[in-house]
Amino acid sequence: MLAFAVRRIAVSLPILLISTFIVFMLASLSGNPLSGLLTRNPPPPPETIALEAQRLRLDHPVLERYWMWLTGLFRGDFGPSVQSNLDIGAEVAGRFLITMRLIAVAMILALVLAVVIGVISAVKQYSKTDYAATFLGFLFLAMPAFWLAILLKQAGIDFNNAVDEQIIYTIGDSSVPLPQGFGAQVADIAGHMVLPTISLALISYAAWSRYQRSAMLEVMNTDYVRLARAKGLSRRRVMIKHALRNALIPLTTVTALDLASIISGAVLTETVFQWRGMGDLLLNAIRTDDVYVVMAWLLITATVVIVFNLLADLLYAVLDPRIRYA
């Protein structure tokens, strides 16, 4: 198992390195970090622009800039941002936690929903429940995430109006200022989390519940499940203990593989709900041609995706012991 993990990491590192090189070149050659300054009105003096170009290392060839960036990483230097006051490392660390909170809660919600609804759909195949779940699944799959988020916001406002109280919020991860008292603070943060997590969860849930349904159906038709039933075990015990365990294996892989798309979904969710996480950081960096911030984003998210894929492989082996010996 250890050798397997080490081998996977060894393969991932060159991929990470190559992707940083490609992205650095694309970002550096397609954008102009001085663009913001050049469009100021009145324009700054030429000396100011020259100083800024120097600070952003634009006086070096692009390959040299990449090398400076790469070697700087070992000293904890992520490079200069277009915003001279921005410490990229500290900024990314703070924002990473915000995004992870959103992604973690949304993934748990999506997984629970997907497993529960997927299993119910499978067990009650071709029932009205199954049709309703299928309809909803395809509806959320087809719905543009942005539109879904706006609908959720509107529903949240209607809810607030109906109960005549401010419970659901549409922007930020907490109120400013945060209300006094522990209970009120928890309620406030929860009120800010409801819509973004549902929004992000529904998109993944839709696909995952379909996987779970088909995996469950497949397992239910296997010999060992029939055997377990024939032995006289209760239906509930067979479903949970024997069928579900095996039916979770495909979902584990899908979840890990989907992480990259969840992160990109989070970029949109963060924008719509104005969470200041990694997604917001990336969009802002692209908008301002902030090459080194884009690079930091890439490094962190690519590492997370690689780590999660590794974890999924390991978990896969735990769920299905046969894989360990393959």
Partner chain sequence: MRRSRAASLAAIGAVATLVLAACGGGGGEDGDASEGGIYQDCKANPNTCNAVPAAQMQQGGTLTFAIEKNVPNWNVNSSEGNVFETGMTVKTFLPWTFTTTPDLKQVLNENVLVSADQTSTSPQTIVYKIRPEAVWNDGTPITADDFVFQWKTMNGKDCPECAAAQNAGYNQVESITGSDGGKTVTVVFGTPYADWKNLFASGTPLYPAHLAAQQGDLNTPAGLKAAWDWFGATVPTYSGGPYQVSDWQDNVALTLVPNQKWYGAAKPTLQQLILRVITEASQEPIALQNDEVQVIYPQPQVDLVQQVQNIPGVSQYQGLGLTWEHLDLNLRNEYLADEPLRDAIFAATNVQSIIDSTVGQFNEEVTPLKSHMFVPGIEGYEDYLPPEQGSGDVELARQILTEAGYTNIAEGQQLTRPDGRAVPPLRIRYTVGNAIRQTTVELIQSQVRPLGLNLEIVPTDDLGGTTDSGDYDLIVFAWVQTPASFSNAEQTWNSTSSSNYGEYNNPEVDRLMHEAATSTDLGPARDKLNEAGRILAEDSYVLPLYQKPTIIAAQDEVANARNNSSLDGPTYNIEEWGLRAAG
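What we label the rigid core is the largest C-alpha set whose atoms superpose within 1.5 Å from one form to the other. All values reported here derive from a predicted model rather than from experimental measurement. Numbering follows the first chain given and starts at 1. First, how it differs from the form predicted on its own.
Once both forms are fitted on their rigid core, the CA atom of F159 lies 2 Å or more apart between these two forms. Once the rigid core is overlaid between these two forms, N221 does not reach a Cα shift of 2 Å, moving by less than that. When two forms of a protein are overlaid on their rigid core, residues whose CA moves 2 Å or more are considered shifted, and Q180 is one of them between these two forms.
Having seen the form predicted together with its partner chain, could you now give me the structure of the form predicted on its own?
Excluded here are partners and other molecules; the one chain stands alone.
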């Protein structure tokens, strides 16, 4: 198992390196970080522009800038930002925690819904419950993430207006300033997470529940499940202990592969609900041609995707003892 994990990491590192190189080239050649300075009125003196270009390492060739950025990572230096007073490392760390709490809670909620509804649909195949679950699944699957987020946000605003009180939070990841006391702060943050989490979870649940239903139906028709039933085991025990465990393997694969799309969905969701997370950081960096902030975002998110896929591979052996990594 350890040898397999080491091999996977060794394979992932070149992929991560190539992806950072491609994005750095594209970001560096597609915009001018000095555009905001050059369009000021009155224009700044040439000396100021030259100093800013030197601070942003624009006086070096693009390949040399990439090498400076890559080697600086080992010193904890993510490079200079267009915002001269911005510490990229500290900014990314704070926003990463905000985004990850949204993604983590949304994925847990989506997985619970997908497993429960997928199993019920499979056990009650072609029933009214199955048809209703199928309809809801395709309905949410057809909805764009940003559109569903806008609908939920508007519903929250209308509800608050109807009761003439702010019960549902529709803007921000927390109140400013935060209320006093640990319990009050946790409740405030949790309240702000309700609508964004539901929005992000429903889109993921819709696809995952279909995979779970299909996997469960396939497992229920296998010989070992029929044998377990023939031996006199209860239907509940057969479904949970024998069928469900093996039916979770395809869902594990799909969840790992969908993490990148969930992160992109989180960018849109954070934009709609005005969260100051990684999504807001990325969009602001793209607008200002802040190459090194874009690179920091890519590095963090790509690392999360690689680690998550590695954990999913290792989880296969837990779900199915027949799987062994030599």
